[in-house]
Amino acid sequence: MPHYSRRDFIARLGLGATALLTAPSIISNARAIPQDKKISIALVGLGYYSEFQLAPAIMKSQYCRLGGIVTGTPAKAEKWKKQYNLPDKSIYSYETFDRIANNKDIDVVYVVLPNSMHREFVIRAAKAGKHVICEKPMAVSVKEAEEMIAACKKAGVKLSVGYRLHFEPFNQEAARFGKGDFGKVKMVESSFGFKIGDPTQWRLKKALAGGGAMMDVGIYAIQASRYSTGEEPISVTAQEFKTDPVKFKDVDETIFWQLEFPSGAVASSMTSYASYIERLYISAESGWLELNPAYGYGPLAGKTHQGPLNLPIVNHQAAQMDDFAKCIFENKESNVSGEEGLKDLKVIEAIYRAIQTGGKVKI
C-alpha cells in the first residue's frame, strides 16, 4: 500500500465535481456588514493548506479577501504575488513580519505554521495590532495558549482558532443532536487517523509539532466529543501504542482514550498515524447519529436512526473566515476563540498524563 500524506488523506474525497457553497445562511443575519468592504487577510506560511485550501476559500468567501502573505521562500512570494496581484508592501518574510503593523490594508493575520511556531507569530501579530486566526492546535501547551490569549486581550484584537467544522452542516447537526431532541447522549465514539507518509516531515518532529497524531488529527476527535455532548470532560484514561517505534520514535503514533462527562456520558476515541479511521457516532437515549466520513474537507456524509442526512455541502474554510469577518464587523467574540482552543489543549495534556501514569486523570 502506498504511503499518503496528511493532505492526501483529509482531501481524498476531493472538492472536484462537487459544487461547493459558501454557506451564506451562516452569516445571513449579520448586522451592519458593509457591502463595499472586505476583511483583508494575510496568510503566514504558504504550505499546502494555505495554497490549496485557504487561498481558494478566501476567493469564494463573501466578506474576505487575500491582502498579504508571509513566507521564507522568495520563489513562493513571487508566485503568489503574480497569482493574486499582491502589492509589494503586503509581502513579508518572517524577519520583516513585524512591519505589518504599518500596513493598514491588512486586518487579519492567519497563522498557518508548524505548531511550535504558533505562539510566536500570534503574539507578534497581536503586538502589530492585527486580529488573528491560528490553525489548530493553537499551541503546543496550555501555558502557551494562555499567553497567546492574554497577548491578544492586551492588544485589543480578536483571536480565533481554525476549527472549520464548527461551520460545516453535518458537524453542526451532530452538535444539535447532542442537545437532547432524542434524550440524553449516553455514548460517543469519535476517531480520526491516517497512514502518514514522509518520515522526515515536521509533523514527526516533536520540537515542531509538539506531539504526533494526537496534536494533528486527534484534536478533531476531542472536539467532536465535546460538541456532541455539549459538555466539558471531567476525567480521562488513555493508552498509547507504537507499531513502528523507529518512525515514531519522537512522537505518538496511536492513542486510545476514554472521556467521562458530568452528565455520565462517556466517549471512546482513538487517533493514529498508522491506520485509517474517520468516524463520529453519537448514541442517545432514543436515537443515534453517525458521520462517516466526518472530518475531512468534504463532501461529508451522515445518517441517523431516522435515515440519511441531506444537508448542504459547503466550503468549510470560507464559512469559517466569513464568520470571523462578521465577528470583526459586529465587534463580538468568535465561537471558536482562543478559549475554545485552550479547552482542547487541557484535554490533550490530561491524555498525555494519563498515558504516563496509567491511571485516571482529572481534567
Contents of the next structure:
There are 2 protein chains.
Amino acid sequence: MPHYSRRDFIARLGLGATALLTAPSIISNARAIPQDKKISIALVGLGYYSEFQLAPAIMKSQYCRLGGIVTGTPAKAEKWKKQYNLPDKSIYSYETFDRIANNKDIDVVYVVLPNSMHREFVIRAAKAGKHVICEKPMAVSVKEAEEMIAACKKAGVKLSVGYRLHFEPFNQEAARFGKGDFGKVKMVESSFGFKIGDPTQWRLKKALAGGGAMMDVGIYAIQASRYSTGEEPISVTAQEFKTDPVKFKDVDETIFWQLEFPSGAVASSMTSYASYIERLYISAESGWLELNPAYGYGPLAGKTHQGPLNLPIVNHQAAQMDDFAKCIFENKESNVSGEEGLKDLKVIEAIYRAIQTGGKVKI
Amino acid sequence: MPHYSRRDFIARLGLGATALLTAPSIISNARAIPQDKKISIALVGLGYYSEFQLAPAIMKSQYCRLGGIVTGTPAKAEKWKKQYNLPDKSIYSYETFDRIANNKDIDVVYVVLPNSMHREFVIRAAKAGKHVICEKPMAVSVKEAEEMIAACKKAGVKLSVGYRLHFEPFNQEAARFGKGDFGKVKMVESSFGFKIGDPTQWRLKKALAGGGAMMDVGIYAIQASRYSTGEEPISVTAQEFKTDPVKFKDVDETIFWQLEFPSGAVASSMTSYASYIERLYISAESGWLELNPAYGYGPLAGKTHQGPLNLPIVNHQAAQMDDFAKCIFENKESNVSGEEGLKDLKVIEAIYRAIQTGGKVKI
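Starting from the form predicted on its own, produce the coordinates for the form predicted together with another copy of the chain.
Let's see the whole complex now, leading with the same chain.
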C-alpha cells in the first residue's frame, strides 16, 4: 500500500471523507497540502534519463522525494546510495524488486526501463501495491498497454505515463487551442526528430524498443496533435523512409504520417532518427501558435498570433511528478493516465499498419 | 522580333560574335550592359498581381520598362495609359493582341491571366515573335506546358515562368543546400497555405484555375523542395482534405504530399486555401535552414545553424524580370524556363494521381 493513503491525507487535513467530496476546491488547491508532505518514489532503471533528468527533478519537486532505486548494476546502486543517502532496504535489483511490496517507505514506482520491459515492471509494481509512473511509450503494443491498465485497476493503484509536456506551460498553451479558445482548429504540423548517436544502444533494437523514432519521439508529435485539436484521430496514412538501412535495419528511422480528426481538422507529422526537427504549429480559425523547440527538456520557445510567448520556464519532470503526487493525495486519476498512453499506442499501431498497407487506416 | 536583338546588343558593346563567345565573363557581368538599356514588357491581364506587384516592380527594375498592356476592360486601359504614359499603339484588347507582332516597341509579353488561359496567350505571344514570361503555374496540365514550350522553341523566342523566388536571397540561401554546400540533404518540410477570401473569384473555379491551393501556392512548396534538395522527386504519396466542401466544391482545398528523391532525401509538404502556413525547413548533414515566412512578396525571414539570416530585402519581381532581361541580352536560357515550369506540373499531376489512387505514384 502507498505510504500516504487517501485516508491518511484526509485525516491530516482534519476533514471527513464527506467533507472532502463536497469541497473539491479545497482539495485541488495546492495550499491545502501540507508543505512537508511528500510521496516517495523508487526509480526502476538508472540510465541517462533517471540520472540526469528524473533524479534532479525529484530534488526540485515540491511533493516528491527519492525513496528508492531498482538497478541491475551494483556499482550504480553504491553510487546512488551515497549521493541520495538511500537506506539499504530501499535498494533493489530486478530480482529482488518484488519485495518492494513490504517497503512502506515507497509510494510510487517509476519505470524507466527499455520499452519492452515496461509491461513486466508496471505489472510487478502494481502487484506490489505501488502506484506507478511508466515512461513513454507505456508499452510496445496496444495489447500490453491494456494488460497494464487492467493490472493497475485490479491492484487499486494509480497508473500514469511520463508525459511531462502536459505540465509544461508552452505545451499547455497549445492545449488551449484544443479546448477551443481560438476557434476551430484547422491544421496541425507536429514533428520531432533527431540524429541518434551510438549504433549499439537499446533504442535501435526492436526487441527492446518495440520500434524506432516513432516509439521514442514520434509519440510526442502524436500527443501534440491530439492536445492541439482536443480530438482523437479517426484515420491515418503514413509513409516510411530509410536513408540509412544499415544503422536502422531493426527499427523505423523516418516516418511521415497524416491524421484526420472528426471535426475535419488535419495533422501532418514526421519523426526521424536521421534528422533534427522539433516543432508544433497550429492553425485555427482565430489564431495560430508555433513552438520551436517544442518538445525537448527546455527551455522551449514559441509565438502566437498575439506575439512571442513569455511563459514560465519550469522543470517538466518535477511538475509532472508533483501533479501525480497531488493525484495520489486527492485520490483522482492523472490526466496522463494509462488510458492516455493507450490512445497513443492505438495511433502508433495504426501508423505501422498504414505503412504496411500503403493506404488509409481507420483508428 | 524582340526590340533588342542579340546582334544589336553585340554591336552596342563593340564586340563581334566571336569575341562574345570567347569572353562570356564580360557578358555575364552586369556592368557590361549599358545602364540605359531596357527591355520593354507588355502585361497581359491587369488584375491585382499586375497592378500592385508587377507594374511597381518594373518601375524599380534596372533593365525593364513597361511598354504596353493587354486588357479586356477599357476603363483599365484608360487608367494605365495615363498612369504609365503608354502610347495608344501599345494598348491591346484580347482580340487585337496578335497585332503586337508588328510592335517593335515590345520585347516581352508577360502573361498574368487565369491559369487556364496561359497556354493560349503564351502561344499567341510566341507566334507574334515576342519573348514570354508566364505566371505560375505555367499551365493547367503537362500536355499544355509541353505545347507551350514547343511553340516558343519553334518561334525562336525565350520562355520563362514567373518564379520570382529564384532571384530572392533567402530562397537562394535555401538553394545552397541543394548545391550540397551543407552536406547531404536528409529532409525538407515545405508548406504554403492561406485562407482565401472572395468565394466568387476565378481561383475557385476549376475551368479557370485548373485546380485549387495546389496550383496556386502548393507549387511554391514543390519548387522549394526541388531547389532545397537539388534533385527531382521520384515518387509521391498525397492526401486531400476538405474542411469546407461547399466553398471548395470545384477545386482542391487542403493537400498533404510526401516526396522521395533519388539520394534518399524526403520532403513533406502541405498546401491549403483554409489555413495559413508559409514555411521551408531543410535538415542536412552539416546544417539546417528555416524560412518563415518563406514565399510571400516579402520581407522574408529565416535562420540557419549559423544564426539568423541577414540578407538583402529585394523586390522579387524586379529581380526576376531583370534576370530575364539579361537572358535576352546575353541570349541564354532562363533558369526558370518553360522546362522548369513543366517539371512542377509533372509533380502536380503525380500528386493528383496519388490522391485518386491512394497509393504511391512514380514521377
